[in-house]
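Take a look at this single chain, the form predicted alone, given in structure tokens.
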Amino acid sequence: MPLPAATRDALISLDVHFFEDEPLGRRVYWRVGGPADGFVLVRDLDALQQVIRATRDTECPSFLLGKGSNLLVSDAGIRGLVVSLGGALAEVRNLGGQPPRIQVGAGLALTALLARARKEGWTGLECFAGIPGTVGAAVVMNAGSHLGETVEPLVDIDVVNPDGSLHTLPKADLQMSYRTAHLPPGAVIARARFQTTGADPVQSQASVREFLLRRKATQPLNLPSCGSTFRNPPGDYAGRLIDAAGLKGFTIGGARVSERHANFIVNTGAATAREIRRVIEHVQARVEAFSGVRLRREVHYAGDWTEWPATTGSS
């Protein structure tokens, strides 16, 4: 669909990188989806202050992007405007201290921030091992793995709010868990202080080399996925339960359930969107008949799903 015109008007007289119709598939790791009406690289902050006032100014859905690790895009693609960030939006800079603080862009990689940690002697950024997404994604979803989670590092963050106005949140105002953290409405993250510490460099890259080689010998990297599917149960593992239930190498078309990793669905190579969110309720439903255990998803769906039939609990 068109970008409203009062929205592209907006757009056009900014200093930023704007694209119409943009295919989505290349910007996402599970390489499907339809093409978003409009996208824009960001790459400073007032920029980014700016184009989010536009958007509510001509009344404009907005989507903000990061590396898609963690992202369903429909096929139908999304309404509105895609932003991602870039540039400053995705700099690294050290605030002093002893050990230092560090202040990073959201848009930043997180592989990207772990080369700099290990090409300064940071330490405490060890939770962002083996995770494809960006900065302000980890917040979000305060990822991590058994090397620690998000919130452990993290001190504050800048958020833009939608009326374009900055403002820091605490790390305690963002109430973090499992997965999950509390932003304001409609706010998006600019950029994140962490607090690095003072451990043995040494000690803690053989710790994050270790965790690399033990996923690259039990997960599918060799084909597009999102990384872990389900959110792990109290108590339990997703992938096992996934397996328990007869689920590992379930297939509808391109979509596959991961024989190495059940809590993988890999794009076999033609998949669609509307197929692996096929698999991804199959698996739902066929785990909780299976074990009474109803899995969660990590990831999360986004774009027009309209024609989806209507499901229940299928978070």
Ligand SMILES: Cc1cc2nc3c(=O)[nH]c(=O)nc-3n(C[C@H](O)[C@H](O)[C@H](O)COP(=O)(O)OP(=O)(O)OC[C@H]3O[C@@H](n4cnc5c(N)ncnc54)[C@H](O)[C@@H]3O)c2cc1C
The other form holds:
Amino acid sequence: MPLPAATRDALISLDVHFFEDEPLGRRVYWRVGGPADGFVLVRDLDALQQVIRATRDTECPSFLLGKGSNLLVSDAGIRGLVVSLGGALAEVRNLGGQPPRIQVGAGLALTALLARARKEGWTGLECFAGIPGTVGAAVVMNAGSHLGETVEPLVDIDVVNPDGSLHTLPKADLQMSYRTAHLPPGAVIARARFQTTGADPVQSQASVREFLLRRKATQPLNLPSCGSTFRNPPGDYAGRLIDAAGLKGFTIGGARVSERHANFIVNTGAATAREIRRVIEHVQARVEAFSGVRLRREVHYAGDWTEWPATTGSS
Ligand SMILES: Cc1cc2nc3c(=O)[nH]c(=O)nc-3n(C[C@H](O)[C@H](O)[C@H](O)COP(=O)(O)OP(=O)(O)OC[C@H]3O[C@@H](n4cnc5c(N)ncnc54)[C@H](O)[C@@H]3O)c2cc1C
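What's the form predicted together with this ligand like, now that we've got the form predicted alone?
What follows is the whole complex; the chain from before opens it.
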């Protein structure tokens, strides 16, 4: 659908670079999904506040896209404006102190943050290893692994509210727990501050290297996926439950439960978002029937799913 004319005019007057009818499949890890009505890359805080205000004033929905590594975008795409962060909102600043505290733009890729940390000898950010997303989404998800969670180094965040105002929230206000954080409704994370530690950088880098090698051996990193599809239930692993239910290799169209790691659903080439969602729901139903555990999704659904529910069925 076209962007509302008022939103288009407002974006033109703000002098931000935007695209209309922008395909999203190439911007998300599963490589599926329809177009966004509008797509804008925002390069500084002032522009972010103005764009958010413009969408509110013109009653245009907006959606914040990171790297799309935890997102299933519907085949119909996303109505309204998709916002992506870059420029100054993807930069790192050393705020000083020993060990230093750092401020990071929410649009920065975690891989880039880790590369910078390696160069500077900063430690305490190992929890981000192997996670292909952005800093902002890492806070949203309290992303992490065996090496730790985002909540550990996090100090506080700057958020832009739906009215465009800027607000700082200490991490205690986010009530972060396993893959969960509580943000005010509609808030966009613009920046986050982290406290590094004084640990030995050589040891830190060695543990990251060993962790990444282990992942490479156990995860299907050669095919598009969003990593773990489901959260691990308390005291168990989603992958183990899916395997036990006999679902490794289960396929609908181009969407398949990975043979290598059962909690990964991979796009074998030409999957649609609908096929991936059907596999997700089939896995949930079969695991629940087999073990009594209802798996909770880790990946987010985005976009227009009004045509759902599907006529389910396996193949
Ligand atoms: C191979 C692979 C391995 C992975 N391994 C892990 C892992 O070990 N641990 C782990 O936790 N995750 C893992 N993931 C999942 C994913 O990388 C993380 O959840 C990551 O935090 C998502 O970041 P993103 O930038 O891609 O977010 P997106 O997928 O773009 O967005 C996710 C959600 O966050 C919201 N969002 C994004 N940025 C902001 C912002 N600035 N303000 C407000 N809301 C925002 C979006 O609107 C969306 O709802 C893996 C994924 C893959 C593909």
